[in-house]
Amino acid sequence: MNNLLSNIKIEVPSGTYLKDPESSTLGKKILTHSIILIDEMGFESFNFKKLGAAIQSNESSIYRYFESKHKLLVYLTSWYWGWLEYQLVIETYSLTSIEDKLKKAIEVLTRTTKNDNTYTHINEVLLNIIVINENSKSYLTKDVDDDNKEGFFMPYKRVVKRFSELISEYQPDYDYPLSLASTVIQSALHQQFVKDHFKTISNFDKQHTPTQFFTDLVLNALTYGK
């Protein structure tokens, strides 16, 4: 089973890169070390010159793969959402009860990330931290509508739609499945940030997790909607 899963490639919108970084050793090094550097110094301080020094390659070689550091960030966040969709499908597929599927989906979307050894060039734990801290910078730009038309955010939108379909299956009469799905997914990132940085306004501790909170929130909302 692990051998089968290792052959599954996470699909990222082609417009985010000039040359597929998954197609070469250098490209994979770019992904590996960009995740490490962005986590260490933040997206604002990160640049291709520093990345080139980290991978011992010319800055110009990175530009053969990515037009800008913004496109690299969009690639990384798109890869994360594609990987999360993969987790969502794999972990809910064999469940027969729609309530169990919904609860499992909430767990997948809100839990603390652990490394997936299937993709050795990607540190999913660090990438999750980058998504928590930097994800909004991939779309809060003047070019967001053009980027959306190019399909840059399709992996994220697929996750929202898959989750909304489970919500609708659980409660067909609920009027706002897409809105609830996107709210939970975005709020999960925000609450992880609050838990780590603004502890005095968070209820989360070893006994109370974001997954428990969002499970309670969603099920109560859908029960009220019945």
The other form holds:
There are 2 protein chains.
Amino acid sequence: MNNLLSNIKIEVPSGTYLKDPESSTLGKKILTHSIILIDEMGFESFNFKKLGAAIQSNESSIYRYFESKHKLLVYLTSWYWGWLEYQLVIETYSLTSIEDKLKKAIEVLTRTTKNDNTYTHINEVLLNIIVINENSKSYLTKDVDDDNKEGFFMPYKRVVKRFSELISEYQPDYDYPLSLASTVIQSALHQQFVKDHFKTISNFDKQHTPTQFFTDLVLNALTYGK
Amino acid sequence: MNNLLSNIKIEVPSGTYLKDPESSTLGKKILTHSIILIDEMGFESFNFKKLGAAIQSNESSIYRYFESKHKLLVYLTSWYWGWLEYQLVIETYSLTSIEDKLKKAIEVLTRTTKNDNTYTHINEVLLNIIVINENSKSYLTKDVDDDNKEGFFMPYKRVVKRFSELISEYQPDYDYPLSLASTVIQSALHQQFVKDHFKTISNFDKQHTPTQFFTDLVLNALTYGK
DNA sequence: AACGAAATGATAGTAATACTATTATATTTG
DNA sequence: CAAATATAATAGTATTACTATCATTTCGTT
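Hand over the structure of the form predicted in complex with the DNA; the form predicted alone is what we had up.
To see the whole picture, the full complex is given below, headed by that same chain.
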């Protein structure tokens, strides 16, 4: 994807940051290198002291942008879902047949992420790996309901809703458009993890891709009712 | 389920514990109350000091059974998968038609958990809630591959494999039996979470259950090929 | 170039965590 | 009843995830 739509800023829930990291070079460095570090060492081992060292800045300066490492994780995952919603919209918009739209949507949601040069300070491929490995930690907490009220998970829920609307448009009689949408989106992440770490329970290889699997699953579910 | 098969011990990977908690009253108290506490406060806030206080025992004594709270979590989730495998086997065994077996398996894997009085020191309903909220934390770590080599995730993988075998028996031509199996098992947990915390992206209510949703999904995927 | 404000950096400190190590006291077993 | 084993008590440690305070640098405006 090249700069068809440059300068589009991905919107992230404002409660996740104290100072907008997109508004300064230090902020952008925090984003760039937190992605690299979390990918390298995992979210548990990652902390603001290590991040400070990596960007030759100070722990205390990072706390001016994010009040906790949890909120930084929520920021990063929200950014990812916002970005993915964008991909979904622009790649399906011009298609005229609803079947093509649906198939394209499944492709966007289940394919391996490619880098998008529009956002130079964010490595989308690494961010996708972080989302695979750490996304669920952003909501599997005792504070989910509070965080949810603050709108932290809106970007994720918007992706689910958009996809479910395509499902309903393709098959208005289907009873579970939202559940099917969130199953595909969530399971696509899980299946990537399984493929890398629990190989004995995966069927994916060069010929058999998640996109193919989920496309069959969705189309069969919608084509033949119950 | 009553004591049809009493005294069947659920096997848990031996590397998860230092001393078998089933072998003593203190060990059983650790299991009973760790489940209650983790459910109450979440895995992050839970620690062995609090558990010690809850069972009027000492932190140091708990460390004689489990070398870390992570391994205790792996123990508990493994126990759950081992128990679920049991339910799967005994509830499908006597059925003769493969379609009935498959449908029953989906029911066992996607229904709301009921208490099983065979294991008095384990509350399966609470344990199921823990699995919904904390299961992914047992493998989304930098040590997954080591833990996997130690066999920590065998109970989970065995459930996936058994279910995938039923899928293949029902439809030998299907290309993704393992992926479909792990999608259903994993997504069933996720959908329960979504239903409780992200209501706006759920379609479940009294009339529309996860079991119904997943049954349609699987049968359509298998009945109508691609 | 000068001034004030804002941003960043440096340093110190804190309560809690996830343990380890050691020694003491119960409890069980032969 | 002694020895072995299990459990308890206590202390200690490095690290974490921050907060607080003050110093310095950078920036925009005149």
